[in-house]
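Just the one chain here, the form predicted alone, laid out as structure tokens.
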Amino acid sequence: MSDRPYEVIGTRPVRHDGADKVTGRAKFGADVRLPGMVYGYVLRSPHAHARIRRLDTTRAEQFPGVLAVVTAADLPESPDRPVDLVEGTLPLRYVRANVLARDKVLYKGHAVAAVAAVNRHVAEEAASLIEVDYEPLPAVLDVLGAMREDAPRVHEDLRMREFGETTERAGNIAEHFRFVLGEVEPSPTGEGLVPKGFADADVIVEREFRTAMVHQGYLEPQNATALWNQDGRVYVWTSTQGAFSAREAIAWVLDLPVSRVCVYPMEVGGAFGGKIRIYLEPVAALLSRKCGRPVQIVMPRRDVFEATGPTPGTVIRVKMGARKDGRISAAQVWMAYETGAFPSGQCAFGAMCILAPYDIPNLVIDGYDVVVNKPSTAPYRAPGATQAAFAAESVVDELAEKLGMDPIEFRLKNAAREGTRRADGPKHARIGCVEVLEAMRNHPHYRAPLEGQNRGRGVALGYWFNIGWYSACTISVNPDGTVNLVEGSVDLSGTRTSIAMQAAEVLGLRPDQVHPVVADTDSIGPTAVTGGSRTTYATGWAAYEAAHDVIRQMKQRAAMIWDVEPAAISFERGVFRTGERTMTFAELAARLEETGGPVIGRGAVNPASAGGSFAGAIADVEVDPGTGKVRLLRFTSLQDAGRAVHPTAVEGQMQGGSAQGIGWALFEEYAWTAEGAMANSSLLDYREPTALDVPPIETVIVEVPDPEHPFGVRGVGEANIVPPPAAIANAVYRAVGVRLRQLPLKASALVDALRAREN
């Protein structure tokens, strides 16, 4: 018998979808081909903010090869109500307005109309014939400018929510919330609260940080194919992170019961949070209803940048105080996040994470969601947390330096532990914050000498709270002793395998004896979005429950054969046993027909929460003071995985998130013209890191099992993107002695800072 606690979990089997992905057999959204299918194209606004005075589609409708044209007038006008999207609640009118603009366009790229034609070229040419009379309006493009009372209003009907209540205050601030912990008092100005504890501090650091909008950078553009069938049902094939969340949103927009919408999730060519929202699906469905044929729309790359959800740009102010003994005594944070044209709620996520790695007795966090005339923002891998960590970890690093402490030792002295209360209220359960920091301190990278001029080493810590939510799974037993596993979670990163491995562990099978299938919304129970680092955690848990249901039923079948009570039968590592009699899983599977027929196990879970994950980063850089170029020399990512189901997949998640964080730190940003147009809306102009920019990323998996999960699993997809920008910024400071407080760390800004220091 093996000394390992598990036979399957912790091994590195070949991914179930691996061969299909590398040979091109896997079917992505643009690969869908249906009989009679035609193609759509979406006309988008050339203005960042304008009123639609007139919209005439006559010429487009008369163009040869055109089968249908739709505008916002084709959307239903059912009563407005709040709808619960994955990342927050929005009025239904806002959700519809982002699909097709009705009275105003709110950002360059806002969808205005769509055409279906015999091919894409005809559809695009016909769309150019649609006549739109715009009345340009002043655009608001800066989060601080948008907060001014005299700023142009993105929405005339928007009223600020403050502390959970809707106020009468009009403007661009969608929400103001506040987290308070410990002792506080009114601020000297009479506005807001300040934490007590700064008077006890021997060192205080107060800084302001800015980050630009960045895009998730997935290779596959958004796509949707829809058939509005003669029976009134709508079938949609799409690249989505959540078939069920897409089904709900499509049903809301089209004012249909969810039972009349079926979503087929296709393989996804990258998402990272950016493919949760719907964009094209209702438009393709409306076109299909008009022309009576399936309609496919694939976004051009320009539209992906201009019309889908980047991450918010931010302004964050952080003030922290610490005593000589190294303990942080107080912290105050002010955060303003651009939400784009519609509220998004990501500032709250950032506020939940910004100070979560630390045990700070007194703190106040004020957060603001602010609408601007830019595309509506969407989640991007630990949404809101990377910007927050850049600010907080830069200040923590500066405090450590002023106190003459090692940056990791300072973090360890203040590290959150089990029972530490987060700013937003919950206490941490069993967490791995200390263990990640200790692994950083003991890693050879941190101890290695760093020789040469203008070189520096930086560290940072990040957190993502992870989510639970609902998942469903079924497992059916085949006569040859293998099983078919049907799940509702879209596979973004090999989760078919990580879920199958958890079922295999319970059933005593090899991973290749479990055949996982991601099903459409008609074929499996409701399952929440693949996001929030929940899939291996929650859907794996559902598979665990389904596997145990299989074993329960199989014991009943074995009891029939052996003429004993099911309670007298044990099952361990693939073998049923009673007394001296044994039967393997495969042997019993071959006898199911004679004992009652098929065995199908079911599992459904809805965890209220999930164990959060901490990640650390160590970065070495070399800076050219003459040009400001930052070269990344070495990078190590460390993360608490709880229990690494598939270590290779975990390492891949850590490397992928780190690479994206590196891009966020050094290169990536939306560049805007004064008129509100994105000036770099192509992969040629939008700078992402390449293999020449990223060294081999070393990984260290820390395992502090989550006590709530049957296997101790924690989600690992997101925390790894959080610390890289701060770690690199801290390394740049140690290389050349200047701290940049804006992302990306532009070469020009670095040169300017170095020159300013010399003068």
Second form
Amino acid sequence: MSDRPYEVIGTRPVRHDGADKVTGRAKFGADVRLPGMVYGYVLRSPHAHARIRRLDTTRAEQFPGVLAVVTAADLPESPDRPVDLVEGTLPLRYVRANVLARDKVLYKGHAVAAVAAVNRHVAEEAASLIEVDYEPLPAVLDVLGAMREDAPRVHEDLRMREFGETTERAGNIAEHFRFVLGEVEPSPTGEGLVPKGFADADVIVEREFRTAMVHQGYLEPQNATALWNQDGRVYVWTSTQGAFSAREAIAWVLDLPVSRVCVYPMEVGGAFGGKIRIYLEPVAALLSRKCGRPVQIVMPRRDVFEATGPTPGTVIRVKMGARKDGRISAAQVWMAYETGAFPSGQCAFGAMCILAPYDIPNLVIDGYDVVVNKPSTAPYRAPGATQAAFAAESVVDELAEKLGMDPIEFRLKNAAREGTRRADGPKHARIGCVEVLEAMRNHPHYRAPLEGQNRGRGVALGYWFNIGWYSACTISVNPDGTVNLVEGSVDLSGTRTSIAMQAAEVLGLRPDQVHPVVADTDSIGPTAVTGGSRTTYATGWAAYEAAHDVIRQMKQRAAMIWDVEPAAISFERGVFRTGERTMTFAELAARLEETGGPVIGRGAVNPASAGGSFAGAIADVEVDPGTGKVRLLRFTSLQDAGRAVHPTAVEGQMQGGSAQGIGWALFEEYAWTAEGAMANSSLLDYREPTALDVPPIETVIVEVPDPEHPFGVRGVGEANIVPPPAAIANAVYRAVGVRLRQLPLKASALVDALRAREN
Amino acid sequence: MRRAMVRVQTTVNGQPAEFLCEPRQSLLECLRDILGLTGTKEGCNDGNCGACAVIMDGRLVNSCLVLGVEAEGRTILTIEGLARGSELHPIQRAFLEQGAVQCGFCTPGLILATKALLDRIADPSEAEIRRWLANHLCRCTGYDKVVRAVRQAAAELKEACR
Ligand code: FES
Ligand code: FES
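In place of the form predicted alone, the structure of the form predicted together with its partner chain is requested.
What follows is the entire complex, opening with the chain shown before.
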């Protein structure tokens, strides 16, 4: 392509860690092997809700091969305070209580005690000898039930926050917030607000949706290896999305200064938001302190399901009105998210996204975060937004149909643009909402005829706001003309390369001449988590700054050699120049020693926000009306990447997010026993999509550059998961004429709905 | 306390290997914890993810479902044994060139599965590839680029056979 403005950005080099990843050499958390290392096992609650009357570890301690046993009594008891956990603020006592339960267990799988022993079989056997006397308590398992005044309380001390203030109201509602835009009035019951604008609507659609709790489903179980050194420092090797956020959380829980903790971020076998929280790290550290040896704990898959963050199930009601001219006049949303055993802020994220694709003059969104006796939920790729879009995009589809409009034309008529105000307050910056919709409309998939019985095509749109946050990066110049790039961002899926490419672009180097290293928390400046689609955006920006710092210093060296002012030197495509004289980057790199020593560039950024990303999905399905089985015939994912640094990696994100969205749509869910135990905590019974469940996923990268970012990058990790469930539900409707308003779209529910229609 | 240990003599990646294990230890544990071959991954430990796949006597097996003692007298290929000296195997290269690796945790299992498939069917169709890989979960890629990698590898290996 001749109009390509860049040499490196937009190319598809093989990733830097590629050879390690295909030869088995890459070190994931569970691959850490330390001299004298022993193995831990965590004993977990069999009850969804119970008081711990007595805990006796004597027999476990005496079991041959056991080196240490810990319980919540080994956790420090520093005064409670709110701590910032990346995805929200939580009282420190809740963070500690999730690591090891103190007086109550709040979900089946809640950690109660842990054992370190010579191998994991011995540790597991010993753990079974720990005696726990539980007093079972009634469990709350359903979000609407939990909101009732007379529901059993998950936490006696929880007080509802409402509109940003803590109230006196005790119960299971952790938070109630409200977003309002345009003209509103008190509701007829006087209890809330309703938007004006329904009066001029020609059609109004009001529906209730439910979505099941689902898991991020990464293939690598949580793990932690810790060494409490004899000098008082704690070293932790773990699979985490954020070495620095993990360091802070570990330090808080153990009541240590952060500088006494060093986290080595290992390769991460998938995370998707689920590896921000800490689980095993402080437990392994406490065991290590007791036995004086490094301790490794790897979660069994069952515990991954039962004790690490799934993402909330929801109940969402959406009412929207539109006029004959195709404009949406008002929207009202009520959304309740089950946050699991402890509060989390995902309902607010969902509320920020649910109506963000549209310019709606009057709207009210009420959101509730509700605690229940289920595992503490964690973010999952565009946290909160997928459930929300399932509801809103189903209603938008129904409105378009009632108005007799093409669903994409209807969306285009209402699409958000630069300057459109979002429900949560800020105005959209330059966004690619319209461009994504146009790409959908123009795509051959959307125009291709779809023939045959029980087949249908659905579309949906999704939004994720993306985040900025702080990143640090250093670049040191090697005498052979290459550079080493040290970064604090954990690489989940190839960001070593997408970041190195941005440095290479500035330095006029090939991507393979930049050697990226992900450093531990002792070796690089603080860097926020790999999450929020921020890494290629913000750490790439830090690499850009560091590379410019390198060039600035190299110009000074060239100036010294040529005896001119640095300002008289230009640098372009790898060549320093003044007048007729030139020196390549490599030639100058070889002369740093004689001109003052090493050149080390430094980049530190903290963008307050990032350009949001829109994604669209087009799905063709075929429904078997006899069995209710939904087969995907064709699937296209479209997303605004701002500027695609590594298009193969961008496509990979879109395909991966789409596949997860397909699983969420069709079969993933936590199934519960009446007592509140997860009934399907294995990868056999919790069905993640296989290669047979998904069709080839076509991708279209839309590029509407983010005006803030030096290369126009937008994060692409998340928005792609948002539209698939709604697109598939809309396709099912077009195929067989029934709308399912519950995720997953179960075959049995579909058969029931088809039968009900016949009768 | 001393536990009864069993001596196992086997061949791993072309080299004779000998180890002591407890009868209850899986081959996956023996490879990772005793022989230090951590390239084979544990995703579920109950046969449902394929991350632990290795090739034993020419057959693809989930090593979490094989006991270490069953390796006696067998020939085992793990991901560490696939590259030819300093050259990647064409399947490994295809996975990289097609962008079929994201987190890389499923990759050792998928690459060995691909080898087992191509040893059996030199030129598999897309449907055959997807059916074969359906025993392996990959949460990151959506399988599209994995399927392309298998096709590239098949084409290259066929070319090399000519
Ligand atoms: S670890 Fe063996 S199949 Fe999952
Ligand atoms: S690349 Fe992550 S599970 Fe396949």
